[in-house]
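This document opens with one chain alone, in structure tokens, the form predicted alone.
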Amino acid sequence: MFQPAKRCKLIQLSEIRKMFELVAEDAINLSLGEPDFDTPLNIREAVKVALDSGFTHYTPNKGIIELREAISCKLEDENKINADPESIIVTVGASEALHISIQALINSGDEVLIPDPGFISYDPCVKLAEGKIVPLELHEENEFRMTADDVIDTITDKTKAIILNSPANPTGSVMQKEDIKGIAEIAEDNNIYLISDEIYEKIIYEGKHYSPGRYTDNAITINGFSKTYAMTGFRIGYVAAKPELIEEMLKVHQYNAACASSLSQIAGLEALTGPQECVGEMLNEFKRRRDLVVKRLNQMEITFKAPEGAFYVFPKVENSMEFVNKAINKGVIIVNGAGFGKCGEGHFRISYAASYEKLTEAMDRLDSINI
């Protein structure tokens, strides 16, 4: 009889996949973090050039080397981070970079602080790595913000690591400097790792993004172009961070994936060092759905704040479980907030990452249901 592995039973599949599973023809999903752009022009025609030259065979490990120079002069000049391209691992994207930093640092037993409401991703890649979780616990009035004070009052002699994301899936919430700054005081001082998932940080409406590595070398960023640059399916991704740690990364990395792709590499060197105004028309849009969103929401006297980053809002209504199998049944797929954690108990997630046009159409399916 087959008896899977003991860390494999600890986990389940994703609830923003098994919502995506549900999606019927006729359907609006907003389930999916997946920016419906198409992927810029001069990124595509890199790729084909590329592709044309023959550049299709292994390449080094941590990645090719002009990207990983371009990474660290993006990381210098823009979040304030020292990390020469020795100290950065190009990855399958930004989840790569995510298990292998947690499978490198963490033991069994170690204590790993995650967000709660926080990504789907965090609770299972510990688990996988045998490690302890423990939810801080981030609450509405407080606009879903993690702070150095809920961080300080739940840290052990236990916690090996804390991991942060902001802009914030599934809230929006943006961090703010203070508390940036004062958690990795409390991570030198206490000799933990934060491992900084910033993987929205270019999708910013109000507040400025800090990035932890900024103030401690005890930071591990996280970083990819999914997001910003609209290229999910290149799966192409990158981790930085002090190079004995890189060093242990680089062991998983070698025997999970080898290298990146050839080709996403290439497209990732051209969206770092090609024209940027892509960035801020995709920025635009965003925040133009965004305010359609929250505008219909409040029309429906479910209100909260509006998301500060990220293209997702988080509300809370009486039956978040009831309300979203109306939302299907009206052909609107919409995620739980419980899959995020016990403090999204009572919220559900909406991606704005849709079109306009489809978003217009999924809120007025929406408003037809009797809250």
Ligand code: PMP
Second form
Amino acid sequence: MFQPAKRCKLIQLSEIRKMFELVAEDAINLSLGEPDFDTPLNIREAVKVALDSGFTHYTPNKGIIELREAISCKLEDENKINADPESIIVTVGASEALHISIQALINSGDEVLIPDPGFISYDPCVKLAEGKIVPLELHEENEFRMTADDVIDTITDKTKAIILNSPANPTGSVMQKEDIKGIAEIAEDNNIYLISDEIYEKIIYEGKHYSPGRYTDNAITINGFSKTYAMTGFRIGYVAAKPELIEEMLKVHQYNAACASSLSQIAGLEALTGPQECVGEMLNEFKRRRDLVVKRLNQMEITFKAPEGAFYVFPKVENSMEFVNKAINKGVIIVNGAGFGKCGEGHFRISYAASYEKLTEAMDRLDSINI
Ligand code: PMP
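Complement to the form predicted alone: the form predicted in complex with the ligand:
Entire complex below, previous chain first.
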């Protein structure tokens, strides 16, 4: 009888993907964290040129130097992080960056604080490394923000790392500067690493993004191109950390992916060094959609916190599973909050990365549900 490795039995396939596969073709899918925009033309053109010139071979394991230099400049200018190109690895999406960070850091039994509710990959990534998950409970009363006080109350002498995600999936909350700074100090004082997932950095409507990496060398900064430049299919992201950590991560990356796709690296380079208008245009459209969803949810008298960033809203209903099932029956796919952790129970997540027209129709359908 087939016996898979025990580590695989510790984790399950994503509920979000499973639901997506179940639904009818004409359903409106508000379950995926995927911008519906086309990748900007200049990026696609740069890839075509690279393809025609035969840029189809392996690249250095850490990624092409031009891209790492561009990332290094971006981190310095925008995030106030000092990371030279040798301290950066270009990865297969932010997903791989998360995986290699955790693989390089976590031993069996090490405690890792993960936001609850939080992005669905954190829990399985830690489990695959045999780490011990410690949910850091985020509360609606506090707009689902992670605070330095929450961290102080939850760390122990076994805490090895804390995962931060601001702006956050699934809540759209944005952490405040003093908390980022405070958590960076806690990390320094207690020799804890901060794995900072900054994939929604540019999708922010209120507040400002601060990277923990500007305050501490214990930060591992993870970012990517999927959300900011509508490049999910390119599978390209990066991680920056102090050199000794990067060298360990590189081993995992080298034997896992070897390098990110050469053409996707060209796409990433053009994204960072080409015109940036597309970022603002997409942000404006996300904001328009957010305002629509907020207005409609208010009219439906559903309780929720208006998201300050990312493209999700995380409302509360009495029986969220029942609500999600009713929505699916009406042809709107949304995700039950429990999938994001215990504190997500009684909530559901709407991704408003779909078109305005689809969102309008979806909100009409949700409005017709009796709750
Ligand atoms: N982090 C968060 C919080 C996300 O929501 C996602 C994508 N849903 C990722 C990381 C992964 O992004 P990528 O496409 O770059 O792997």
